[in-house]
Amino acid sequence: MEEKGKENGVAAMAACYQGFDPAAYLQYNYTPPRADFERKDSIVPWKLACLHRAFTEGDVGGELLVDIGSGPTLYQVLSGCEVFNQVLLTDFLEVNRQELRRWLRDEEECNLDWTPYLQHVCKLEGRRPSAWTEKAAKLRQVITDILPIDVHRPQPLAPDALPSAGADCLVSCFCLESVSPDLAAFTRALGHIGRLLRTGGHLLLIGALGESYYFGGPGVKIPVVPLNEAQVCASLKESGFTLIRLEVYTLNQDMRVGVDDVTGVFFAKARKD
């Protein structure tokens, strides 16, 4: 009976995503004020700085980086593409995978111009902003595939998607808490994706704190597991990870733009035991 309840909860979450609109989601979250590169207190520059630091500290490396639940976004691999020779993007929704493919093929119908993001990360790397074209070319070169994923399955990717040893690093942003019906499902999903990672590999996890819903499109209200810092730390430990660092961003009032009720964002850097 308990298994049936788990399945029903996950199925209900999947149903919520049928109306997900990548264009609206990008507009809500990845334009100013949340993506204002002139402001140090804007949320997107904070996330990019966390990722840049994590990828350049010297302990994260290897051949393969896998992004878990990419959504329609690319910002989360802009620093990692300089460290890894191969990057895999993944998402549950075909509309998001299509959005990513359009960028990969350099098509004009993309719903967001990623140029300011590329320029900002070039600056973080100590390069001139005009180097963004080289970074875009590098990213397109190292992204080898965009795959379907289901984090609620014990084997989230197709069996032959990864080398037998697993990925060297996983990055995942705003995925697990926004596709899980409750905290237990969030923790299980964390354990599932952990199986994709080699022992000693790293997980870079970004997620929402205190969020109970967000809009995935006009009128598309999606429930979220409201997490606190202690729950994030406990879930990581239970799932076989050693926490290296946890950082927290608290949203300013003007970052609360009516598309969700998030109060903060966490960044966790962890290693698989």
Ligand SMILES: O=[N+]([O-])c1ccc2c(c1)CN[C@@H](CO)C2
The other form holds:
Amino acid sequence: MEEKGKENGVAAMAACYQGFDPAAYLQYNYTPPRADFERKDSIVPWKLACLHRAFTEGDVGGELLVDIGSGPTLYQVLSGCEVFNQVLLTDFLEVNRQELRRWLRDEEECNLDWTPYLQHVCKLEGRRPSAWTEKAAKLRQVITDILPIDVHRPQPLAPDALPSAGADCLVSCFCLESVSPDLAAFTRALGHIGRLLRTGGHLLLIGALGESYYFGGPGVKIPVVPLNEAQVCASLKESGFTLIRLEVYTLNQDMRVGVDDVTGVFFAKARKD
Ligand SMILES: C[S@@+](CC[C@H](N)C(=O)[O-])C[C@H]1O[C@@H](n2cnc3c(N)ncnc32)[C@H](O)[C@@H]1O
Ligand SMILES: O=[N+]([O-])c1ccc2c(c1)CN[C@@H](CO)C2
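Shown: the form predicted on its own; wanted: the form predicted together with this ligand:
Next comes the full complex, and the chain you just saw is listed first.
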């Protein structure tokens, strides 16, 4: 595609995000039924189990974990914060970075109570649920910054954001396919974030399958690149990753709540060649 065409597509996506509403987004996706810790078929417990296993099975380690496109959510680093000494959160929008800062500073006006999430991950770790306060303290200790990011730039972060060797591990959830105008841009963005990761470092990627749109707030309809498993695998390979494991969750009717048309969720663990 012509350079102009690529820039127009990316600019159009950025315009869609101007109406993104963190509180609504959290309400749509991070409350029951999609986040019901009593339901075996709920999506969020499935994601937390994938992340817990991936962070704790022994091959992932180092100093620095970076979360790409954090949005207003913290769940994606609840297991990783026990493995890395430093965690960086990132997002394109100031409203999301503000939401995360509010939680970090333990301010009242957070739009979601993360306690059930902290308690659930403590349980996965074999700790008593009341250890959630220790996990919250650990998170506040290891998250050292919340940075602006644009995955469509060859250098998604500010030049001095990372050590020269890069991050030891990246996690990214529902970002690339939700911010890219098409599959080619998705794959390019995957390559851009791959450059933030050291050789041999791990990427934990969660994303939507078969999704063509989602609501980022009331009336804020955001287009999504509809992905299938084969495309995810091909894009990872093309971007210099070796796939270690791919897991897929298929939504049942109860999980389709009208905020998107997602049909499945993938979890990929990969290593940078
Ligand atoms: C669907 S949300 C995912 C949020 C969170 N990671 C989760 O798991 O729910 C997509 C996020 O990508 C961010 N975003 C939008 N454009 C971006 C870009 N060009 N580069 C990086 N992130 C972007 C949005 O601000 C939003 O927080
Ligand atoms: O069920 N979930 O846990 C969940 C969480 C976040 C998102 C989805 C589903 C589906 N839509 C994406 C945006 O493309 C955002």
